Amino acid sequence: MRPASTHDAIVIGAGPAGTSAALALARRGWTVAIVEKSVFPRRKVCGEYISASNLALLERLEIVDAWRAEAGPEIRRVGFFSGDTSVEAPMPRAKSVPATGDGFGRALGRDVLDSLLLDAARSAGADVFQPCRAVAIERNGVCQAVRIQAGARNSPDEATILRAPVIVAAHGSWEPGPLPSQLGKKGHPSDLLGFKAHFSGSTLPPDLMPLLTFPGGYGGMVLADHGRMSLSCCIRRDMLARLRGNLARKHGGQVSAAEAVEHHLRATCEGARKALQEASLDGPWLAAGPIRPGIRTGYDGDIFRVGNIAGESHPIIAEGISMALQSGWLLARELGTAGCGQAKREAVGRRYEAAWRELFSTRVLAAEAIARIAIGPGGGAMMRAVVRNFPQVLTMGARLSGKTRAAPGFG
């Protein structure tokens, strides 16, 4: 066992939620430790779009210039691809702080974005433990002790103990584990499983981000950095099993989940098929899930939760990164006003939960309603009819999802 080290806060997970919280706290003079199990850069199942409403926040985090230099083109149109229907409408311009000068979002691969954020946190003074996995959290006097192990499998005598009064869980909701903030994992036929791939050579217009709907699922496409087109989607577990079985019988052999998903997209969504017609896969398909939409507890047992573990929207509205960045910033802002002692941290937890719900609950509920329609029986046909006759609902939907609402403290 290595000697314990003490910090003001320990952040578990170095995605956008964890690093935005760590970076903001470090800039306030806190001593912060970040524990991240993966080696960076690494790709993630994620739509990768960042709304322009976050640009003032990215500026405060001091990565906006790097983001502008790396990210894909401005997304000025929102689209809808379903069956043989392809409809486009204007993307609403975000309310922007004059210093940012931007009104439209752009996409940046998580392999690039997460590295930018983590490097900024390290430069601000955060101690980064990577690759290390948090395997236990225990109360230790006025602090909590987090046991971490380098890599995925190490013996207990090679563990390190980190101590802090504040623990920030930013490890996401998709992976089960031993921590009290991690969720259990049970499979259901209706589960939505996430898939993601990059393609080069796509013919998708550079300023267009379409929503895709297809039997059993939904997804999105957007041109990201370095000419990569990012395609992400969710599909029901039972539909995926049926597709794999049908293809296996047709081709006389095993078919991977990714192969079945791509085949299904091309066969049932003309807009996606055209965008992918001349494209080539850039790296392997990724899979994760099931996704866990809904609003959860933001503070429990002296552990604060940010990102997906605090609450998760259906990715049909493409606001996952925005919610992650903003939740981390929101928590850091509340913690920055707190004094010492568990009672004061509990008060912070109550304020943070209330602020989180005020900022995100509409997005979560709207996304759930849209996703239920898209996946439900006859939902795709109904959406096609509505969007063909009233394309402006795409613009209204983008506004309702929060793409024009400034990050907290910047409106």
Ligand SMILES: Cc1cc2nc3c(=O)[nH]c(=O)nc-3n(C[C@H](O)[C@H](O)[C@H](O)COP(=O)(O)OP(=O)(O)OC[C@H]3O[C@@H](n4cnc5c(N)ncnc54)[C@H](O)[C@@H]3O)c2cc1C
The other form holds:
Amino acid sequence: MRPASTHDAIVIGAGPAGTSAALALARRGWTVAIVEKSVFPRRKVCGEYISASNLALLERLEIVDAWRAEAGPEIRRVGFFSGDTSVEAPMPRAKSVPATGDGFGRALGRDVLDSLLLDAARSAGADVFQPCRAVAIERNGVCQAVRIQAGARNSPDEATILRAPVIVAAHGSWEPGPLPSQLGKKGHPSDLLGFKAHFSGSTLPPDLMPLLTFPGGYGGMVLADHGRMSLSCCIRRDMLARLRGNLARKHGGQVSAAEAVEHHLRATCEGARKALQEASLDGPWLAAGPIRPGIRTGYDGDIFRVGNIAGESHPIIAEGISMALQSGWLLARELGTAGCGQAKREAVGRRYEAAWRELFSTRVLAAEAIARIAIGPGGGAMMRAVVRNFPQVLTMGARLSGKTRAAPGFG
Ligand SMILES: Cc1cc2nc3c(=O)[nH]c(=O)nc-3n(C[C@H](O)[C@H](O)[C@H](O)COP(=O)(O)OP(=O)(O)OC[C@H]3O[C@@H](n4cnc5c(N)ncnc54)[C@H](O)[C@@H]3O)c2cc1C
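Complement to the form predicted on its own: the form predicted in complex with this ligand:
The next block holds the full complex; its first chain is the one shown before.
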């Protein structure tokens, strides 16, 4: 006899993609399991800015009031800090926001946002397995079996098996692992490594979100919740190694990656240096990556993918949370009501992939082009010349990156 399913759907990962999919499915009457390896609340490498284009979706997920109560100030200006250049321009206002809405994005720490979303999914009836790591996905008759391990990575705890016809991979793209939906290891000099820290006491204007460019990378700054300024950036692996070597020779002894990154930012970007002048680190620097920008697949091997693992834009446009939230919602919309045989899953997979590409391809490609220029030789100088003379390109870039485009079904 075949073992019965434990759920209608199993979602692996409780970032914004996994929780929005789980929440939307649970509200449609699905029995959903969410498997998350980390204990929440947890900080995460992320700039934490969310475009106002998500407000209607957050309202539908019934977390918009909590989000508004917690998030930092409205971001009404987009900026550009590079070398000694600091330029600002208006942030375009998003259309189709809820009646009470404002049309401007805000930043909320991932420790707060992800907990908020997971609590909402739990309240909607999702079973949460946490801290539990999904370590294998196997076909098992009409169901698929997900093997999960409780506790820390190498804990000897016994594995549990969950079974469902629908499997949703929402585990992000930065960590290699044994699941068929996870990406392989990467180790090239041109890889981009992600860093992030919170600072308190920053003098960054509260309504301004500047893009930072510096030799070998790019980043961003924004005031988030509780007066915390979120500073995040990506830097080439080879540049980071060079910086660490130079600093170690200069000062003697080992220099951490985070020390090298912070030193580099302060030394090469005047706007960042000024914003950090009176600021103090609030918690440790975090590192992740390499990041894996690109368009991948939404459905393969009978596993649906949402968020970063379906496709990822360079964080230079700060749209990853939007794409995660919206892709989870999009998949749940295509899945509809519970009950999902293989033929239905394949049809849903095709429709979901087509909708994903329609909605996100432009911003992934735009982000790729901007990032290439920012990091490429002479790119910083070229960007400084263009932005100084035409500050309106910052507003245009924000529009092109999807900041005003409503989530699917909310336009
Ligand atoms: C430097 C930097 C700055 C950024 N700034 C912004 C920004 O300002 N705005 C923005 O919108 N986006 C930003 N992004 C992008 C954004 O962080 C990501 O796109 C977003 O987190 C993707 O969400 P996700 O749900 O797909 O994956 P994640 O947020 O990565 O969540 C995946 C979850 O899955 C869990 N998991 C992984 N493997 C397993 C497993 N085997 N079993 C169980 N659980 C597992 C993880 O613990 C994690 O909680 C930034 C990215 C970087 C690198």
